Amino acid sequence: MITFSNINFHYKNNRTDKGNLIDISLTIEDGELIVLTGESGCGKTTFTRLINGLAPNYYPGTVTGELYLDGENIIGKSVAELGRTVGSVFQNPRSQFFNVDTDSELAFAAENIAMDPSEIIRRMDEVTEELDLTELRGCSIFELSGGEKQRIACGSVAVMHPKVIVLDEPSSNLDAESIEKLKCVLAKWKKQGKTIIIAEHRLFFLRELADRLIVMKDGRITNVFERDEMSELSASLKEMGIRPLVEPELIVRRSVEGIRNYIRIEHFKYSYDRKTVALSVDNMSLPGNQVVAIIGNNGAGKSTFLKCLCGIYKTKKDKITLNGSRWKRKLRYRDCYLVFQDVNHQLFTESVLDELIIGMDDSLSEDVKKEKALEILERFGIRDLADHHPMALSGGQKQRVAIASSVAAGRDIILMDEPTSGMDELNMMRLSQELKRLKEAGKTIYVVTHDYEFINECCDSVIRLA
């Protein structure tokens, strides 16, 4: 189905080889199941976009070699004409969305191509019925959580029939439910005979579909595991910076020595509409100078309680209290920083180490903020792109240069929403490191997330929200 014959690809005015592909040849056969993986930046998302046509396209680059799909050639081929063959689900699925409602992005793709409309219907009811939709026909798009997105974005591609699907970190921001349903549709998939390529980071899930999992290194494919091999890969594969392919079990610790209660909150409720309660908290106690995840289903209310608890979001009739006094939204807004689920929302300047200057404290020196950026980009591994714009880089890229900087900021509250999506076991564990050190200082990290992994090496407490 699909033929890499010796593809190197550079992107236009891409002054590193993050990303980039060299000597690339490798054969997909119709049907099957390839995951690609490997640090950020490796190439993995490249690999998949010159497969839809996005490099060079629409990010641009140079390229050489061939690349056959289907027996033909699609190196110079437009992303519309390789649209009806190859379907796409991004790492982050609002990025790939044209409507406000779910029935219309379901039917997108199809109309763009007049399809005739009782077709179109017929499909739509279709997928709604395999991929198990019925709940989320008729939705806002802005009203769905991360993983009920995914879902629809998978529902998008499914109505046009393709033959090949590639998916960019598709369980990123999923909790254990949604990657189940996520499973199951990557089955009905497979069983339906579609080429499918995976670029992810969170292996467990996929062990069991996976013809062959593909290692890649600065652009280059360094490993390849059929399937019988991918068994007694586990210690190897953290060797290579590479997440489990046994899904991890969140360790609980029932020890509460030493943990106080430093934020108290009462009446904590917060509503997107009059009709739909997002947040209702009675009471509750937060421990402080801990690292504490808040685990839930998606659409549980976990990015909304980080919105309110820093104040963005306005609770009406609250009782909030820091250290036994009155914890005001404005106080809140100098204490608390927020890295958001999507950073792409927070990345305001041209290079990368102005994006942790502007945060810092107006009472340092230039030289200071820039000597201390600098060392913080070092612990987080991205020094190097620290003339960089924050836009051009990986997602997981952008993730840690956010997070790098709630730290330049010196709050003395982080708050961070799903930080390790799209992160590496080199990174995660990276991340880790700085949020312990962090606590150490003395500040306090309030982090949603999904990943077990990450829980079990930082958090001290867990706090599960339903």
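Residue numbers count along the first chain shown, from 1. If you're wondering where the values come from, they're calculated on a predicted model, not measured in any experiment. Between two forms, the rigid core is defined as the largest C-alpha subset superposing within 1.5 Å. What changes on going to the form predicted in complex with its partner chain:
- If you fit the rigid core between these two forms, you'll see the Cα of residue 75 move by less than 2 angstroms.
- With the core held fixed, residue 461 shows a CA shift of 2 Å or greater between these two forms.
- Superposed on the core, the two forms differ at residue 409: its CA moves 2 Å or more between these two forms.
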The other form holds:
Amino acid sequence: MITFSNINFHYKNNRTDKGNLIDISLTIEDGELIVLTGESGCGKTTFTRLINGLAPNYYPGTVTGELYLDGENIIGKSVAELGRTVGSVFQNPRSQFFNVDTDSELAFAAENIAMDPSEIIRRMDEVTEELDLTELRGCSIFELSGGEKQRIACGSVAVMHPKVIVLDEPSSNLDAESIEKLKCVLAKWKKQGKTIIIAEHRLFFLRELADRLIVMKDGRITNVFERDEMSELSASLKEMGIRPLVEPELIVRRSVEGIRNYIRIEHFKYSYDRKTVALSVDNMSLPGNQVVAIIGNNGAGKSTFLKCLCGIYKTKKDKITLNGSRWKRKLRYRDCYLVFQDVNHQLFTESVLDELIIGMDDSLSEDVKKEKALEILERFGIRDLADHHPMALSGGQKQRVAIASSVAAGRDIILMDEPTSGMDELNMMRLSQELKRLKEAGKTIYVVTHDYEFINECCDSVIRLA
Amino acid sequence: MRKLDPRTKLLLLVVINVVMMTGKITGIFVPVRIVFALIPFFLMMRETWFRGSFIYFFLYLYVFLFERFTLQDIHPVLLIILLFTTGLLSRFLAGVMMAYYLMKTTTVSEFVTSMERMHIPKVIVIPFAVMFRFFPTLKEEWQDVKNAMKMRGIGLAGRNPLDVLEYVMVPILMSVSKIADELSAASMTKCLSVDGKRTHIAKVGFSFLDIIMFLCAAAGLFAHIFLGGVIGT
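Counterpart to the form predicted on its own, namely the form predicted in complex with its partner chain:
Let's see the whole complex now, leading with the same chain.
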């Protein structure tokens, strides 16, 4: 049993109140599966960090109140000590492995507490069986996809036989298929009687599993919904800025707007090495001046498709036309702009303003560039951020800067890779509005996404890659 | 196939570098150099990296021959350039390949295990272990940033090199420091701490091949130090 009793937490070195907790009191029974949700910065991550001890041990701050785990106050206990009973899975699959190979990672935590090697191996085999990890054993983590990494992360937690497992936005970098697998893992853990606490934005995959849904806002718990109350929530959740509990059906509209056959692809092939084909498209046409969603199963090469289309990946002998005329790789570079899933990699400069200016036409004078850049920032509602360092912005703001810089660079075709992953309702709606406005300004937008709510909100047509 | 113990690999790496970089290239050191150049080739072949092994083999062969049979009737400037590059390669190539082999074939846990067998404190072992993970991560990050720059039309040419350095370094450093931060947090929740005993499931230990490699290294080092291999003696 976990009991929060009047817990307050304030991060040190934090000028805003983002992520702080105010007067949290809650009791979590053994074997319960609790889902925490709320807008970005509402404190749900901090909640999980108190349970695994990362706050205040690793992320310093001041705590008042008591937090009991099985009758013992755990505030002040070290992370390593708590790690014996509390397992943690994090948001970013890229940064939670100490080891380079999967086997070592599975054994890692158990080795750290000096468990007997034969027992570790026995447990590893047991977990491999349980979580269906056979094909991932003995691999380098650099060869795994995000979803596969997340499964190994779950496995390495399971080897410890923890009583409590906390997960901080585990699905935010995962595609539909991997989310389904994550759901299976959670169901198994629940059956084993483990106490599970998940902080999440996307809720649909947790609907059948959650015992309670806890909504947070500005560091406080605002609502607690029991299992049987959840089914009637859909409408009120939207008002609270929370993603739906049921994955919406894809609404297919018959769009008459836009340009038909804007891009014609007759032959488009790409492979990372000489053996496996990562992308193979014959005969496809994409509409222009629309927001187009590109969906498809895992491994259909959706991200690869975008990277090939914008010219980052070299495709050989491609036959693509734009508006009827041959569209070579060099031209595609000039016309397209890809907004990465991890926008951090495409913001280079010291200020948001510079970020826009750097991609502009070199023939313009500095003053004209600056004026134009400010105008674009105004349009995106981020003019007041012009002097900020891009890296100091929030995830949603960074993305807006990236889109704004594509507009500044005068690109007509904007490609986006999973833009809504890890986004709350508010930011998702804001992005939808922006994309619609870009379309009205004559741009074409191709979005690879799994987010049906987002597709229904702003996409004019849907293309499935197979 | 028995794997080579990480300690043996580390010893070979050190000895190959010392002998190749600071050693003489004539007399009895011709066969010594040949043997040491062949060790990484042999180890790579054993891992069935045929492509890499053969490229290394022929590159080294070329360098080795060039060092001995200097071309005549060649423009002096060209000769200097050639001598410079071959000199550099003959001294560094074997060491680089050995380091590559070490990084590629040693898992973090094997490395940590063998370091702890030598009673090296964790404060030293852990940062080294993190390096194994750091280099591939850096490579991934660099790829992404390079792609982003290409797409945005920020070419390397025609710009102030300091600006370019900034464009490359800012996102990489930001992203790497974020990864490092999250990685430390994740490792802590997995009970990693500087004090306290660990157990290991990695099996490391010496085999016959380790002994042969060890003898090679010892013999080479002996010749290098006592038979006047060091340049200038």
